[in-house]
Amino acid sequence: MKKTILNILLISVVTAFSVKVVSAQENLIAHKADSVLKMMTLDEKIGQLNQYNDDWTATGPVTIDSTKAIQIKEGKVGSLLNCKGTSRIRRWQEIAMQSRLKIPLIFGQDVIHGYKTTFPIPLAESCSWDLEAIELSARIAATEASAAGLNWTFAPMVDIARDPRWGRVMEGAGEDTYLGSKIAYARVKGFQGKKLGEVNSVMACAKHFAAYGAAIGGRDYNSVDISDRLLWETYLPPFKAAADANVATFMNSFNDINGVPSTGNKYLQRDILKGKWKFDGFVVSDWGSVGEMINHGTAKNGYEAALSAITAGCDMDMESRSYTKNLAQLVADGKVPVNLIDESVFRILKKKFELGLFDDPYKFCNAEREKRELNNPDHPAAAREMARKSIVLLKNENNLLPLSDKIKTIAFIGPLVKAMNQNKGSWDVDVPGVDSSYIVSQWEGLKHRVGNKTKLLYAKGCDIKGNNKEGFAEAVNIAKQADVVILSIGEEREMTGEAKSRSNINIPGVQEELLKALLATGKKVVVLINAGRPLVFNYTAGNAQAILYTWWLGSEAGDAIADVLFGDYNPSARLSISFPLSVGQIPIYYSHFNTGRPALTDDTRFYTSSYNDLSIYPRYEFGYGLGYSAFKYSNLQMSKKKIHHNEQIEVSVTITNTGKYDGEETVQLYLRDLVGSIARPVEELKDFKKVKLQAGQSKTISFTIDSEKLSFYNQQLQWLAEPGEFELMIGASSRDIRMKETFELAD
């Protein structure tokens, strides 16, 4: 007993000391940043607020500038983006070290889902519902990126997105605020590691602040028209989660919200982010968004745009040159006080000190470390595991999958079977000096798995786009020779991403017609759908015997797909976004409000909120996904049926694997506030647990419900839980609810 007390005291002392050390370190960094700030001229201060693109690949409209090196030498640039590789980054940093105060540059890059080792696109990863795996994915991306000289990634994108026409849906975590917030937190922790300043850590950037995913019509860069309550309840929580994870930077968004561009939105940046949330990092604009306020019609020229942005709290101008051209004059004219510029510079300098760049400007420029980490054998293994976890089994008629090792001949058909770079998806990184040979194609993955035991036949069949059917005959002939057909179809990777909004999200070209021709042979067909967004594929959904949604799985796609096809991995992914039957249903999401005339089923169409010619339900709902095992839910228990605000309910449920394969189930807990001062969603995800079970095994899992899970923003934007009756729902998806109960929150 004495030993236990002594241990507790020691832990308390160590904890207290750690807090003091951290606080002292923060104070020291602030003191150093302030000391540098006091030595700077106004031009040098403005330079720290200026970010340029390197002369290589651009991710926005390019401005040709032959004086970039001169400006860096004069201390007029604070950061570069799209600069990769230790040798090139070292050369730029050497130029910065020739400036008067030798303030180092920060080097940023869109490392969205891996650097060299490419992981599944973020939307695919989110379907794993595996927070540890997602954090590891970001951790490896940061390790490789930092080894290549980078110290800042423009990720994670935490925008909630409910419109698959929007091309950037592939960068986020789907439609749900709760799941999206958990993933935002995990990704920030992964990118930033134990602390900034370690050589395998990069600054994360929560983007796009805010509500970019709510662009009207799914058109990229479009306006957003939402209420304050919807902003706070649906779109801001993932950003708050990122802030709680101590994210180093934020990026504002291209869109306006109710007429105010985010880049010049004081309410977002100063009142909420830097005020209410006490965020002490810095805010960077998106590419050119400061200058684009002129197009929005809220600024007459660059002078007014710079005034609006700096006043609103945008600290760094990415590539619009609005600050470098106008801030000095704004100060001279008395429109911008110097202390406003000082605040932004101070925030940026603090991060440079935290990164350790003042102590060693070249700490991220170790060529040996770059070579070692870009060839780390543990990284492809982790990417393969993440890819397996991201594959969603949508259909498995008569248990066609997993395929048997006894199959003698497989026909592998489709325009994506032998593709290499397609598997990386959009927003991959083109690493200098690295070709595509390390990417495992789907063809190679299947060959690795079956070896010489099974004969593999191949036909392309058709292109991804276009109407050419000349390859159909060969594909049909190949299919007739096989015991089973695997068809790999979908989008091109560049059909989804920034500036890739589409009004037609059907599977392009004649690919579904190819499926129809193959099914006419009488052979069983497994369809792999490769995409960066939910697609519409009603013929495939209705007629193929098995469907795996393989998204864009990254550099280990081929092996991961083979693992799932043959049951070496039992698919466990669940959709993080609803799949519509038709674009006519968009936006469609599970957590909608009821109306005075709700459409309860497709049989109650008239005089209800429904379509006369289309179902009210999506093709596949949020949380949906199959596996090779079945799971039974039983024995729902609640510790109490009535609680007060300071009390909790413990909920337990028993899950049994009734199948013959070991597997993993994602148990989802939804709540509904049955009567509120304002209408509440028909259901809201409030918790989930992933449980691994051997065939025949049972396990009891538990959840805790408290007033925080019952709270919402009322009309006055107060976060509170109202007394009343609530419905508890536990199930395998937002529609597949297995167990229900009610309980009460008392006054």
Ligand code: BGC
Contents of the next structure:
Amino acid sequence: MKKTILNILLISVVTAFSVKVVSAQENLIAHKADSVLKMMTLDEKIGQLNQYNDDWTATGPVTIDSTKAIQIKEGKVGSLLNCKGTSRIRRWQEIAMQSRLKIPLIFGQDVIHGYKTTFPIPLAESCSWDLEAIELSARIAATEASAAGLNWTFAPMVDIARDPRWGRVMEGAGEDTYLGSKIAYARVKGFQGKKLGEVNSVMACAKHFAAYGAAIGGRDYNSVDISDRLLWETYLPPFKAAADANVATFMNSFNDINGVPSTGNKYLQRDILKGKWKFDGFVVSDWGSVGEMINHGTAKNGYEAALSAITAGCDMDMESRSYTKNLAQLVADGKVPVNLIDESVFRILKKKFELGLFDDPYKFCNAEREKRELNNPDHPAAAREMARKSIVLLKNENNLLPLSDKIKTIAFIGPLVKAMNQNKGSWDVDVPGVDSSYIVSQWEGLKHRVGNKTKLLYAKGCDIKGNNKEGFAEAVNIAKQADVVILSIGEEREMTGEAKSRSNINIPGVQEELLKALLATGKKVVVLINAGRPLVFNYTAGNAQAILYTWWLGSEAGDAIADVLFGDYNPSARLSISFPLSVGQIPIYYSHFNTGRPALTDDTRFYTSSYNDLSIYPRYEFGYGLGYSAFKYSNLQMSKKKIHHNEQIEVSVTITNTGKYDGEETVQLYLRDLVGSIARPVEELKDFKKVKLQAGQSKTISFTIDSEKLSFYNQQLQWLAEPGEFELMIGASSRDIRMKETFELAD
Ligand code: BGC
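Moving from the form predicted alone, what structure would you give for the form predicted in complex with this ligand?
Next comes the full complex, and the chain you just saw is listed first.
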């Protein structure tokens, strides 16, 4: 491998200091980064903090800049985003190698749920509650992305989201802090692999720091008004989990928090992230968010915006160009000390060293590996496995599902049956040179499964949107000829994702009317709901005989759905977010406070905290999901009923598969602090276990409760467990609590 002159120089510098630094790899890297830093001019330093978009897909205003290549050659750019493919990335890197110090560029991209092989959208994956599978999904995404030249993904999004109007709810892990933190950890591990520097590892990026998911009214980019406790207790832990997993980068966010834009928020970036959490990677802004502080009204111009962001700890400016235009002047004016800039550059250089780019700037540009990994046959198989684990069975009247192999005729109806790209959901990657033919449509999936044994009839019925019912007659006609109807309806994939907030989250158009027409034939209908968020679908929930919430399942959607329809896979997913009965019920989440006037049942809710015209319950609660088997919970045992702070309780429970099918149960452990110095949620998920059981089989599983699980932020924002009585709840969902006990934490 050809070493750059810089590298040879570095090796000698490092050797000279070797007595002091060789003991730890980290020190060595820090030393190398420092050596480069010392050789840099101020302009070159500022260049490292500057990230440009390639002339490709973008999520914000793009500046067409014909001088990009010249600026890279002059060392004025540290990173590019949105360029894909080894040949294009190599071309840009060759230009960077013509710069004075030959500092390699890093290449970032939103690889959110797969690169070429598209996995289910993150919200869908989170419903699997399967941390190993989620890690594997990120691992494969990283393997493909790194083979295609990338070394940085802007994922995972670890924002807690409790408002399905928010379009980006699809990109996270739902409403719960505990589950969200576990998933954040797994995703970072998956993307970064064994360690940065491996050829198939990419830097992960925990985003959007912080509380972006709490945008008022679910309106994207909106303000966040949040108490310190809610921030610390609910919104920050998944970020902390990402930091604990050694995430290489953080991205700040578009929103302001209590009036202070995150990008210029010193408390978040310097005090918490880099201070308290000792995060030693770097922070990138969100797209243009440095410049957007002018719109927020906290900066008069780019000069003030750059000052605010760099002072607050934002290391890299994504596309607002505020740093490149203003930092030199800010230094000259004595507003920004050079050591502040040095610190940011140092953080970025360290990551470039860790990635191994100084050793070989073309490390991720092997066209042969790109071809091999993008066609790796193991990847679709893993995507299919992840997809079937993500499908939530919401309803199954009289065990309509699984379908029998003996069925003679199925009518497969709906606007999504033959769709291809729709299955990828939002935030997929448009891979150059790859068309959609590798996606398994729902139609193909069903055909693969039934072969010639069952006759399949198709009608589109209607579009996703609009009022046109012309296709109803044909759909009703084929339904009449069939033994069972499967109806695939939902949102368009473009209806969720960034800037896709909606005030109406009903199933769009006339799709539920089509269902009504089909049910009028007297045939049984299985409904597949494709969506990037919890939708409102009261007619379907009340009338369809079976419902599978398929979300957007990715490139293997069709086969995965067929696996579940026929029972080749017994659905095991559980909702990671509550489904509201109506938009007016939002936000609805399970871990609320009791209030002074709690609503306990629908029949006893006068003068209680509830709506007069709506049930107190969501349509489907957090943790809910059915399977083809039933599970019995018995024999709850606790090693102790009273513990001290340094002690633990071992809890065990026996789970029995009482159904006819082998299956997997997700056993959920919730706790409640019955009396605290401040109000505590009525339930909080504190552990869960997935247990596979053959039909008839029993297993005893165990959990450990320690004082960490009992802790919360008190009025002084100290994290501690208060002595007193606690309730332990073990259940199959946040509402379906099967067993309860109390215990005590002693003084
Ligand atoms: C999004 C980020 C994304 C970035 C780069 C922004 O608009 O908020 O999540 O990583 O664009 O595409």
